[in-house]
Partner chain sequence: MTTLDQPTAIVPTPVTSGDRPVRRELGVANALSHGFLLFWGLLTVLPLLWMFVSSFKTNGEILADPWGLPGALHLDNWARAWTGAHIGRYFLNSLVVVTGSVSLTMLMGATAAYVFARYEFRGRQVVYYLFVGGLMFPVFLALVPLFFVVRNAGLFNTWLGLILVYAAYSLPFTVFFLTAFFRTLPTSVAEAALVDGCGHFRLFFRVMLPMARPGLISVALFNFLSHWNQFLLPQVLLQGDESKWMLAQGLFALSVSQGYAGDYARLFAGLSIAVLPVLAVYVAFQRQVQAGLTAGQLK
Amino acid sequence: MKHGKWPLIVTFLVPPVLLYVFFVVSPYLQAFQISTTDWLGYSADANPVGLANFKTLWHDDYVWNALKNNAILLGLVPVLTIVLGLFFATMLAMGGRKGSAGVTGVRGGALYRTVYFFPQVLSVVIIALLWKEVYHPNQGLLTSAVHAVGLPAPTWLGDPATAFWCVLAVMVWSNVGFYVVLFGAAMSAVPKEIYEAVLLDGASRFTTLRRVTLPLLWDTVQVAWVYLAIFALDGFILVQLMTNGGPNFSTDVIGVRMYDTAFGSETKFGYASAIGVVMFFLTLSVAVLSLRVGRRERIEYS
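Chain-only structure, as in the form predicted in complex with the partner chain:
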């Protein structure tokens, strides 16, 4: 293996490393530096201002409002998505009709899985634009459905009281299918005998889910949690395209704040980078925290 090894290592490794360092590593490093300047973008020069941007941020009500929304998303989106994902995955894996202690999947399970996964392969742009039409106050799918039942429909995205929940619903809608597939894969790794034994002992479906499935799936659930938490802290594209943070900042999230600050009417690049740095540390702490809190003993089947 010795001879001729170095030419290959150099030609195979140098181009990707250069590309990666130039477009990924260097911007990340620069972001931290820019966040300590008062840079206003295109022409004006940047003066170091230390932590002044972070001080402004601390007193910025718009940022706090956006953070509050992110916090609600963080509290609700992972819980709802995981609960629904586990529920449907369980239904698919053990909802089938069979003898007393048999554990079978539901008929047509593969079809359900295929369909549920649809939103995951669609671009967020399409999901956002489509749901914007579904929520359309005049000819939207949802509006006319509510009218058909004879109820007055709210203006959905146009009303500060409902807009946020409409966006939240789309976030859950677009994610559930993926976690059904993920949990389903994890469940199929659990030996069937475990379930059959538990069911034979007379445990109810709910008890089985709570005492057997969930503990066995804990690793997967935890990973799902981390990713949904990161998703909930972002939420940028969906919000920007569906409501652009409105009406009256009711759906604003920290990502939209940052994008507006950097590329909106004013180009406050220094301040935007400071928001980015805060987002970075928030994301990191949420990830570390959920991994810490969720740590349990790993179960292995043998």
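To test you: the structure above is the form predicted in complex with the partner chain. What is the structure of the form predicted alone?
A lone chain is what you will see next.
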């Protein structure tokens, strides 16, 4: 410090910035450049083709099918996850009996939070393989439960009519627990006197959630929406391990489409990079729009 603050800042800031540029920014820039070539990935030949890859992409029915599935995930995964997360967090925070102690949570709330959060300690690979076994058409837990009540069970991941919704359910299940804990932590910062006053006025828990909790937690909900939207636009690992985009491309998403294009039989790295560029701008646009559309005046409380 005797030489001033700038040598210290340069010493500790420049190396991480250089590493970030080399390992993160540089691959992004290379992807943009590769998307304008016909590179096959395993050769030194990469002839410039201009925007030909993007023109091909515009007329690619498989890409549009994947984008359609991503759009459905984008519309449902954040909504279902946030609604369920807020519901369970509210029940844990103020689901107990109202008495002289005021607003109380349910008994054993810490245990419930641990159970809800448990999927977060599992890797996505383990979650995908676990649920693949649950959906097994012969010995799967869900199939056995349906047979136990005397109903015929579909081939969950083998039927185009059910495979997509099975994957969507796993996406929601794997994320709800984290947002229960996140929303619960945000709710714990809200003074209990606010909830007690609202309940004393005769408001139901649903009204309290909609009129009080949601406005006070809006910043947290907005951040959750952005993260879940990015997750919905990806979904690569779950889909690739559970269905690999099948059956009949019914669960295909843009990440799987890009992977198969790059590492499949044709190894079209240039075309796959064009898909990646489109995915980059879609994700960036969704994140920016979510932050702008969801912008509200912050509510202060003491």
